[in-house]
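Only one chain is given next, in structure tokens, and it is the form predicted alone.
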Amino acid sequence: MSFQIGNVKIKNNVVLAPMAGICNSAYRRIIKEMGCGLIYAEMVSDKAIYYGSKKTIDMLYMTEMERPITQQIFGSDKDSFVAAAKYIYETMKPDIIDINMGCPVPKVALRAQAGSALLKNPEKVKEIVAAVVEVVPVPVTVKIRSGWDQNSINAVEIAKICEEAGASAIAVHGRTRSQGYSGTVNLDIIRDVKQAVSIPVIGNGDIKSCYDAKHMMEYTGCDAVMIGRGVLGNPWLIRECVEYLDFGIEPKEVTIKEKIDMIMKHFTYLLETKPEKVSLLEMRSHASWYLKGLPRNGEVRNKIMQTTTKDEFLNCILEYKRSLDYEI
């Protein structure tokens, strides 16, 4: 079932979360091939954009097939937020710009007083959202958490402020900043936000299966579900959620061959956009996630960690695939 953020129509209710260090163009292409309705690119620093960091600007790379795409920005200063949003719109032309008010990691929330730290300052939230909405012609959304800690649950208040400031949608992770990624997501918070605002609400947290996705949508009434860590090593989860939510199709087991072939595809996509050394370092982590639960995965993961070239990596995977074919 489709929904809409501002003037951007999204073909289904499944959204990729903006995971730092994960959601680059190569991974987003895979997720899009799985049918994802809306993709979030990994967050970029407003200050890094403002000061022209090449590494950060390179993160804005995208392909047309990834649309509709949301580019997320984090920061704590209105002026640099505005400058970064204008630059990103003019350079990248994303369909949506998102303001991060949910990141819990210390270097963002504590050191930079950005991300979820903004939840402690509702006036600043309003100021930043309104300023960004004013300078870009695309919809602006905000990603929040339930609050800073258990004693300051203010997601409903913040969501209302964002809506009043002109935000076109809200994504809510049903955990506090102090929880990080521990414990379980509080669906009541997402439900309360949905009931409090008239703009679309995207629910986020603990989507590990298509059944989790359906439960979140039914319980909270949210317009879409955002999936993050559940897709690590399992991009098929996106397709499973789309098919189950839209057509009631039960998921099928992903085969060993599909997982190994995906490792090869993912590495190929990375090599198209990044240097060999960088691609290899990233692929080591992804390969470990893809291999989880497969026969003798510990052995091949150890070998992968020792590879230093593209050819060594590919040969390692191919040898593993041949050994499995022989065993099966």
Ligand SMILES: Cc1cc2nc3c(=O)[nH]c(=O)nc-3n(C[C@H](O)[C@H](O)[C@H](O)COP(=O)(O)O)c2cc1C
Second form
Amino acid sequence: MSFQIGNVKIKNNVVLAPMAGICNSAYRRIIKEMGCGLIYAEMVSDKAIYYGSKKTIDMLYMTEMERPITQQIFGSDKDSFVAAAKYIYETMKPDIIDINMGCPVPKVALRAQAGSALLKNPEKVKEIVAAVVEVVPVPVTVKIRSGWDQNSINAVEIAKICEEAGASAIAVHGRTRSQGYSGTVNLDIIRDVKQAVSIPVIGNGDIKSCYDAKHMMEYTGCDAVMIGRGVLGNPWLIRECVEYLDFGIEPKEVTIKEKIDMIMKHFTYLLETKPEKVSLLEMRSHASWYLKGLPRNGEVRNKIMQTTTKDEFLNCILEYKRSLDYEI
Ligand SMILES: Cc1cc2nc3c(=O)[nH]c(=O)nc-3n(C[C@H](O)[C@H](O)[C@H](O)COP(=O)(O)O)c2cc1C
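Please move on to the form predicted in complex with the named molecule, as the form predicted alone is already shown.
Whole complex next, starting from this chain.
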């Protein structure tokens, strides 16, 4: 079912979570081909944009086919948030700009007082959201966690502040900052946020199957589900969720051939956007995820980890594919 964030129409209820080091243009293309309704690009630092870091500016690369796309920014200072949001809007024209208020990693939350640290400072939340809304003509959204820790769960309060400051949607990861990724997602807090605001709420956390997606939507009443770790090595999960939520279609098992073909495709897409060495390093992790559960995957993973060129990597995969064709 479609829904809308500001004036941006989203064709279904499945959203790709922002994941640093993962959600670059090549990966987003794969996810988009699976029919994802809305894609979040990996976060970029407001300060890095402000100071013109080439590495960060290169991370903003996006293509038309990825639309509608959200570019997420993290930071802690209103003026550099504003400068970064303006720059991103003017150069890339993303459909939506998102403010990160969920990142738990020490470098972001402790050292920079950004990401989830903002949850401890509702005044600053209001100030930053209002200022960003003011300077960009596209919808501004906010991604939050349930709170800083168990004793300060304030997602409802923060969501209301964001709405009042002009945010067009809220994504809620139902864990506190101190939980990191441990325990299980708290669906009650997502439901509470949904009941407290009238802008769309995107529920996030622990979706590993289309059944989890349906359960989150039904239990919390959220407008869409956001999927992160579940798509690592399994981008088909996006299609399964879209088909199950929209048409009740049960998922089919992904074949070994589809997984190996996806490794080749993913690597091809990476090589079109990044240098060989960088693509290879990224692809080693992705290949391990795609190979999970496949026969003799330990052996081929070890070989892949030792490859140093594109051709070595591709030969390794082709050799593995041939050995399986023989086995099957
Ligand atoms: C490798 C990795 C990188 C992430 N990077 C970001 C990020 O850039 N911005 C953000 O808001 N959340 C980030 N997250 C959190 C996810 O967006 C998501 O909220 C979290 O993984 C919970 O969803 P899941 O259970 O579906 O993975 C990241 C998570 C992972 C595993």
